[in-house]
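In the form predicted on its own, a lone chain appears below as structure tokens.
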Amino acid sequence: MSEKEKNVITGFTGEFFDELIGDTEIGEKVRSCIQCGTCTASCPVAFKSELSPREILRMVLIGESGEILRPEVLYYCSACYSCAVRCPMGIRLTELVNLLRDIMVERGEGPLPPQTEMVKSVDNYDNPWLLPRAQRDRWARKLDTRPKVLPRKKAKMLYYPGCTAAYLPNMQRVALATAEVLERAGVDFGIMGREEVCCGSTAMRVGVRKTFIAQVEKNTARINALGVDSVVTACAGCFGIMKHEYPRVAELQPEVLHISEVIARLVEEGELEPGPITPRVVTYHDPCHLARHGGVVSEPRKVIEAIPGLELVEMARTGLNSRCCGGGGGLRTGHAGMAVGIASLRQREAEETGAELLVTCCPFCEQNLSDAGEQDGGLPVIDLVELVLESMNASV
């Protein structure tokens, strides 16, 4: 037995652990690791990283920082939280990887070049797409009824489309559909227009903590000043970050909701009655940051089941056990080919159900799954809110 292994048994884990990890919330849990390997068996990218999740935990415990703090190890995590929800000891390994990425970046070993450009864009333009702030509200000009722009006007709900739906032409249909559904359901909502800024998720996931904190502080100050009761987003990434990560930095006063939660509530209360649409067999992909990170599993399914004409068939892996699409955690930005390859596996699972349409609730999932479908053949992908709008048009 090596000296470092003896140190683990006696409770001494070395300078790296004691000074940088041991006193953190996740550090306390790391000590309980029993090296069962459940995390590795759950990980969609363990086959690629130079160290498996189980090995990362072991290296942390014995203080092998040089082995861990390398891009070849840490930038293959897709932040899917599969390891976190399955660990029998309750160790949230995704949070440990987040912390390790922070430390690695502070030491000048990251991010990867494409991720660095993305973060610089957030710093300079408040979005990761290298697009000017002045274009952030252009999507809203395509609506027949322009939403209120806060704070010039008042509303009970803020719709926060996020960077992807606001800027990317192929994703703007999600922002448009969301705004139209809220408008036609009689929801008192508004948008921030050009004053909206990136939630900071992309920076946080690649370990650039300084940029993430700056975005949190901007957002909490601006949103808290609006006086709204809730913030709703159709992006699983924005939802998970605002709901679960913002409180670690600053208080966001309004309730954070995903659009699927809002629509499910409107249907249940009779405020929104979906009409019959063209009959289709559909399957639903749970975004990692909505289900495992955000805890929202049943609401999207309730919405699908409420739309006459849709038949929902489930994949073998659903809910908290769903297979990651590979689009999160900076993986798509740093290793695009690998991310699409993981999405191809999910597409195969979807095809095995006999469905003709793949439904999801996240623009990153939609992009990655669509790319996999176009590359290898697969199901067309659509956002849940687009189906809801179709059903509302049918009921007119």
Given for the second form:
Amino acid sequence: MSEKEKNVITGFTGEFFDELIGDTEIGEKVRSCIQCGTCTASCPVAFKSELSPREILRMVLIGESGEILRPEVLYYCSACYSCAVRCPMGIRLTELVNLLRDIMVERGEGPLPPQTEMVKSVDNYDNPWLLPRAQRDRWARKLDTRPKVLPRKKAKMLYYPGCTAAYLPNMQRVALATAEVLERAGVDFGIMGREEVCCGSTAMRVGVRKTFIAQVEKNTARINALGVDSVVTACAGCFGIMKHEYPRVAELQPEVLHISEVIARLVEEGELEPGPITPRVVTYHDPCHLARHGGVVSEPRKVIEAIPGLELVEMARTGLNSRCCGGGGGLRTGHAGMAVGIASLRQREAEETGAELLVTCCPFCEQNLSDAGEQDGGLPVIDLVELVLESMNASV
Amino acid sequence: MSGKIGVYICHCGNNIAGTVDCRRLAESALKLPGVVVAREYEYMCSDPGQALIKADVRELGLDRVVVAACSPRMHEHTFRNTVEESGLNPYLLEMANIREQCSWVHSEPVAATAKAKSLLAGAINKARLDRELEPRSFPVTEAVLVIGAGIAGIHAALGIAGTGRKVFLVEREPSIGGHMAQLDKTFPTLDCSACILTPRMVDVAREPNIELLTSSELVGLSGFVGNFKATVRSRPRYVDASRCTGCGDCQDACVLAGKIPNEFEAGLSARSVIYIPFPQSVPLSASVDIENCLMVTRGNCSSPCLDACGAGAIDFDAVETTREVEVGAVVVATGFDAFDASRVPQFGYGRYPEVLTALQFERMLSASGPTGGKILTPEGREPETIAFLHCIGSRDENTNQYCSRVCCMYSMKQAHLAREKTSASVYEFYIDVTAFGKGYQEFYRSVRDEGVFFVRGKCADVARVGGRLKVFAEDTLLGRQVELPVDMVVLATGLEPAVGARKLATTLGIPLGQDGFFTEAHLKLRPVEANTAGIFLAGCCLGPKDIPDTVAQAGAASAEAIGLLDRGEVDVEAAVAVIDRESCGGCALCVTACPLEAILLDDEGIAVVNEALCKGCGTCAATCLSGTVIMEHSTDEQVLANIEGILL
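Given the form predicted on its own above, what does the protein look like in the form predicted together with its partner chain?
After this comes the whole thing, all chains and molecules, with the earlier chain placed first.
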């Protein structure tokens, strides 16, 4: 019987690691892994995956690239960063998985068919939803006061709705509410209209680096030319990517803000006064890409607490320890059923709080948690900005 | 000026000779003016190496010795003694550092040898100008200041006082005892902590040579080895400890009785504002918590404590006092603080009442604790499942990188006691078991044998889901996820530098390491000395450690302090700053520049150096505009000669 047949390790060479991983920003720390299992126990997807995050890391280190560079292994990560924030050795495992996806795709495997379709759509139409560029600004027609379109007109702030809120009919509510809130709070803002392009998150997360870089370059060039001080988005995905991943590729000059940060500041400065709304007990789901990737935890809570009538109760896992809904990292696109199943687990945690409404601020979380609610029961889901608008209407 | 210079080149095994061509180095030195002999040897610091130097001084009549070897920090002292023993003044020795500054940092032999030649030539050039200097000595004050009265400070103080020396024992809290007083049993022998500690505490109270200053802190330290002046500030207790009988009647009378979290019980129970910290307190006297007392903070309270006190010991007119004490040495034993578990919210501390810190669980185990030694859930029943989570606030880049060294052991001790006191299933979630001390592996083995279940995986989080409190982890040995329902969680919280360590470091003028603990002069060879002569360190103020190691260090620190006092006098550096009175303009730049406040202007407005305080750092000489301040052994001429030698 050969050693291979016996499945015996005959060497810990790690050539794959040395050549492709070891010198990268994330790879430098991989050697310090102590195999404590914090990553696996923190992973919302590990129970479904052939190899756990801990095992993937170990195999990377000993150079077992064949075992890991497979879509069946690598597309079981929702890019939630739970492993990354908790790892006692400071290893950003989410980033390692992303790097492995890049290498695998480069070698001709992956992404999964539905993910590939989305990336192609980004390449061809600058959005993942296979919809024409001309329809990107259609949502804004439904507004009473149309926002300024930059760069023809000038403004201090760019509102960047992102593809999901701009295109998907059931998500346009978020874009409309955001624009109306900004307008009524007297913020000097504008939109890019049809010149807006996908942030590239979809491509980056599934390992299609080329498409991602192309989107970053387009976006930075166009946005830098607008002369705005800040870019605000109500999408946690766009926010995390623009704030933390763009700088690794190109310089985006304006400050990147999430809408919750803007509203929290407006409330604090007295520019926006929420009125009393139907009293409700609500709980808040931290989108992974807003909290763990983006670093925004307290602002959405400040906004909820500023709305008279709302009582915020926290779930068992909140803030940086929030549990992922399963919607990110291409999981919802690649393994829709599994993603909704994970969202159901989160819905159970939401129900246990006794709240009647689940608030979040990410179109992906919202869709995934809503689908889970429809499938397995749970709380109705609402975007934070919609609640803010409701309370502004009440204050009039 | 010298006429006969001897040059000695050390191979330091391969440390130097592996990179620097020592034979060539010797040959080049011989060509320099005044050099009459140049030798190389494998280990110049060894007895035969030193003998070479001594023989040459005698037989060839050398008047200068230059040693090319390691850093002078390592062996200048050795070679000064060698030179002195051979009849020359020790300041006629010069060293060239061709190890740390050459062979260890270069790999290319030819270039390294060239650099070594330059360094050596510089030293030889300077040696020609070296002058004889006479070391001076000062008497040592026969008293020691011990800061911190946990087990380390207590042990050190008793050791020093036992030799008849006066000890000032300063403790921030109202009672001595430190953390050890809070512990129930100690690992691995399961001795009752109080039973072994309290006799030592009582010894402190009885020892006539110890002056105990509780509720006190060091606020200033000046002087130098053997001759320190320490300023100690004492907060008022508002209770005269000599009259207080420790009856506790004032505690019951206090209007805020049961309102203030009891720190001794790790917050598991509440106390009054006027309180006796714990039954075995030394001094056994009540004390007023200044921050919470209504009388102290607002001057407005019916003060029922005054009526309750039969001894008339309470006095709200007491004031803060500051006193200066003179000591020859200082022992720092300020210990640690437990890691604050609320900094890692994923483990549920502060959110779920079933989640306790190890110190809280320790108090629960103690017969004198808030539950009378019973392990009880918040509902007051015996838990059926208890999980101990290791490495909370240790071995984690998000908190502290270091291992706290005691948590594995105390956690296993607590698991053992939990099994003894309850019928609960007990789990230890661990990464590695650090059981390195005497009897520790045996203890680990016995705890496993008893049925404590070990899960190899660090807990990821603790959450109440589906109505049950659960511990989430991975059993990394099986590669399977764990969701264990539990009734109680105990966090093995790590050890951190004591609050106030940073401030104390500034007061003492000694450094802290990156981890925030004090640093020893040499990790291996001078483990209980600070870099400042006369200041010694012991116990957890240096880093986490168990009681045996703490006591061993305290013993070592006290022995070092006693040794210093025994010498009776201390030699101080002969290479100090001197003032040329003729040229001094009295600008006082040197006065402000001196980090040790060793220079003052005299009545005539001329700078005067206190030679006892001067450490010879040279800052004053570098600052002086008129060349008035001369730094002995590093005069301008000597420094320039050194540079010239290197450049030529």
